[in-house]
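Next up: just one chain, as structure tokens, the form predicted alone.
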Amino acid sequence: MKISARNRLKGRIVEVRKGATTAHVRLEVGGTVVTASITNEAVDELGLKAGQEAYAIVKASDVMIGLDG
């Protein structure tokens, strides 16, 4: 994965909880968790799952979620 972000932050998802339309999905990092919400579709083309690891990449005020490859 190449991204300008700097803050990257690998961990593995702990929860993946779809709304109406957006999803919290809980990355554990260093024993800490961080909460991105991202839409239902972006879970979907990801595949995103519980216990699969992941990046939180954060850029401002955003949080998004990247997988290598």
Given for the second form:
Protein chains: 6
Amino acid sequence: MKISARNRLKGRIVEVRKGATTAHVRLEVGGTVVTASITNEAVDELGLKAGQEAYAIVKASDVMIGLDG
Amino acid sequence: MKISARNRLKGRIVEVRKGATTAHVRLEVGGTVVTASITNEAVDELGLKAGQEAYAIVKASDVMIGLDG
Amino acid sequence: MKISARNRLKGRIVEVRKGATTAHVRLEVGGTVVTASITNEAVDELGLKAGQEAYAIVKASDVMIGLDG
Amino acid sequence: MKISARNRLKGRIVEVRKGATTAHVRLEVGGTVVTASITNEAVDELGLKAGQEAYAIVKASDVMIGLDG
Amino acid sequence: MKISARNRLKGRIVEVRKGATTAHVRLEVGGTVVTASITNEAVDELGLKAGQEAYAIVKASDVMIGLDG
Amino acid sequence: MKISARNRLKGRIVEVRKGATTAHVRLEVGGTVVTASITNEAVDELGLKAGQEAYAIVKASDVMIGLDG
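Output the structure of the form predicted in complex with a further copy of the same chain; the preceding block shows the form predicted alone.
Everything in the complex follows now, all chains and molecules, and the chain you saw is the first one.
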């Protein structure tokens, strides 16, 4: 599937931690760790586990800009 | 201000394009361009312009995971 | 690409309206019209136009529940 | 209350699963299951349970567009 | 309609500015101005204009926490 | 850090409840309680606890408008 979301950051999954309903998936993307909060069901359906190549995908309207200082 | 958002990707602004009410700010982050859709007012208040160091900031609940194939 | 977003509603695009930076894409999904607010660039990259089959995709954490009354 | 969110999909709740803090509510909407990730408190306050008619409500800026292929 | 979104802040609309597709609505809520970025269509459908009592409504998963310093 | 998010509501934390992965933080803001659903890790990193002054921070594109009636 092609998707309209503008932002796709390629990385490698370093941790998958499932909670009661919500899982946290951490990817290393160019030396930075990105955390995704997704459903346990998505983790199971995609078979996500540490070591896999994956993308962090973010819609442009969910990105803010920060400046130091 | 310290903020709870988990994801802060450091980069450099490569384009600021203001629309009628909504602006698109593009940052280069480790060789990938990240697009943020924010208000024109935020662009003005922060004085955002191409060449600045800045962060793309994303709440963990706004990050999805994608797999190739 | 396979994506973690839980909700994929199949429909047909009935209108694409581009603004200065933000486009509104309307899909008919089972008799209901769904509106997506996405970037003009996404419209161009995907070549979206009325008549196409497409999916409305929504992350579970962006869905609210409403009750009548 | 009338609300600005553009997307209201009528369906029937097929499952309510509460976690430690976050609940998953599943609605059948025209043959497709839609998952909403909401707080346990919202489930309690609205008295949500399987069998009820309800709406999945989504702000237009939270809808992405996908294409096959 | 009753809605699962946890946060409803009562205020008064102080400005409605429509763009090409996206409008900015500003409410004064207890001495603070809250900005909502919504579709022009929502503004028209609800008949929003300065002076009206209205609510800023936010899903709990879209609220971040900030600390000074 | 300065951030593009338009909405910063000052208040006092009245409750921090951690779940398996997701925490709910409640702030009293001018007599109204605002609920934020954030990661447990953010709670730990910021050291959030009841009694602290804090801000509820919301991106303008995540604010909806509601009207009575």
